[in-house]
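Presented below, as structure tokens, is a lone chain in the form predicted alone.
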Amino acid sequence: MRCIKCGEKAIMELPRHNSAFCKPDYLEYFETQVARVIRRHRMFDRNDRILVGVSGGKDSLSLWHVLARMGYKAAGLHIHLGIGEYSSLSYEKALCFSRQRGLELFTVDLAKEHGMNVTELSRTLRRAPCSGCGLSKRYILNREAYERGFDTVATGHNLDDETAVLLGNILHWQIRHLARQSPVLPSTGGRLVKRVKPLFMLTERETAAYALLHGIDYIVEECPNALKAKSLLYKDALARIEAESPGAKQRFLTHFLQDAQPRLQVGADDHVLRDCVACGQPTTAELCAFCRMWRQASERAEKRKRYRETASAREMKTAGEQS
């Protein structure tokens, strides 16, 4: 297998492009793809301050690395979710990456800020961990970007992520979600910061190769809470299709964005954004979903605490009477 550009031995084959690259040409290919997406979708320019959501995984660290190499003013934000050893290791990877490259990293600790980590929140609300986790990350990323004066939030969602979300939304006919699925979610004014996905046309495998070739040390383990997520089922199904028809995932997403989404956007969402009465962040209701979730969690936690205290007092009283 030879590199299609220079004829040297290739180290990376890309069946969907019917091509293969040596190390230097593959790194150039990857960065060219990112630059092209940024330019084509007008994601940001050299004057913008960009806040990268950094988990410690290959996608977010590769994105941060690419933007820094391109000369963009990009800082990172890591949200410590409190998912045991996984979160601790994720934070270490993000912190080590930023220090090695002299990049600015901000950190928000969910448990310190709200009194519960993702696992405790899930148990308190009796709902899947990914639900509260995703909502919390989106909220905190936007809030921190707005309060720190950033122009854009960038996340490391790749082609596999985007097509899995697309398939899930189609299977459940989530029209409003489909209407908003885009590599660029523009700011609508106020406190809502523009959100972009510069890696959305690159696969997970391609991003992993870029990280390895640049010596980026990232957390390899998957989040333990995501092991039963439906997105993994959708990714597996799409991977099987891709294996039989290289380029299927790219065509699936590209044709959706070009042909279907513009029609879905017309009248798909007639809600008006307003400021949340509790936190001031943008919402379509009086109280934003984040504040509603955490208020409910706090109320349930307090109710359980009172129940335990009452039960303990009864036990002590019974023990005293018996003695």
Contents of the next structure:
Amino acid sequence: MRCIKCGEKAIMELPRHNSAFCKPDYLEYFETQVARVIRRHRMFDRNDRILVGVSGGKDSLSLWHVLARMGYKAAGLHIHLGIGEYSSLSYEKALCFSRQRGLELFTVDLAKEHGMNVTELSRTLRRAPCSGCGLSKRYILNREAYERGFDTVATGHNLDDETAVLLGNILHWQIRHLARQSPVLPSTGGRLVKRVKPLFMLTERETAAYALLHGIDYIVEECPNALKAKSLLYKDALARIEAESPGAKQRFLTHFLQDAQPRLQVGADDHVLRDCVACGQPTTAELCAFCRMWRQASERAEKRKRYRETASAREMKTAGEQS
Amino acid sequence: MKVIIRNPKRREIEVEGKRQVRDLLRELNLNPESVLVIRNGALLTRDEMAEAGDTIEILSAISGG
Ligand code: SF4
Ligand SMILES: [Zn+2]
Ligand SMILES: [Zn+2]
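Requested next: the structure of the form predicted together with its partner chain (the form predicted alone having been shown above).
The complete assembly is shown below, putting the previous chain first.
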């Protein structure tokens, strides 16, 4: 197979674009796609300060890498989730990457901040780990960006992530979520920082290849909770469709964004935003979802602790009476 | 050839004889849209021949969560 640009031997084929590229032309293709998306969706410009959510995986590190290469002012934020070995290794990868390239990395440790990591939170609330984890990541990324004066938050969501979310939202007819799914979520004023996904037109396979070709050392291991997440099932289904019908994923997403979503906007966002009484972040309720979740978690943990204390006091008393 | 699959758990298998990458993936029941195929650090397209003595690495590009 030959590169469609220069005729040299190709190293990467892209059936969805009916093309194949040699290494230099592939890297150029990738960066051109990112630049085009940033421009077309008016994501940010050279003066903006960008905070990249950095997990240590291929997507976030590739995003950070490409933005830095293009000369954007991009710092990283890593959230330590406390999911065993996976989290320690993720942090190591993010830290190494930032040090090697002299990029600024901020970190937040969930357990240090809230007394519980993702695993403990999920046990306490008896809720799937991904729900508390996802909410915490979104919230903290926005909060750190706001408090540190960043203009935009950028995440490494790719075409596969976005189409998997779209499929999930359609399967459950989550109209509100469908109305909001977008590569750009503008700041609605106040403490909500603009959010963008510059890799949303590139597939995971393309991001992985970009990371590999640039020698980016990312975490290959999966979060142990990922297997329980439905997104893998949706991605697998979409990958099968894509293999039979190249370009299907991209058409699914772009036609949704262009043709279907505008019809969903009307009346979908009729709720009024106000400030969370605890943290000041915009919310439709008195407390925002993040504060509500953590309040519930600490109340439950407290209740359990009191229960354990009375139980052991009772035990000691019975033991004393018996002797 | 030796085939190392990281999906993302690592496993190693032996495959007899030579194959086109596309056929190798089909035999292993792997979707070419979801993986990268690597030989000596270089990416291989689907039409390339994996020779009997090669070490081929197949890296899953799909992550959950
Ligand atoms: S798979 Fe779930 S728990 Fe693991 S990092 Fe992703 S969202 Fe968090
Ligand atoms: Zn070329
Ligand atoms: Zn709040």
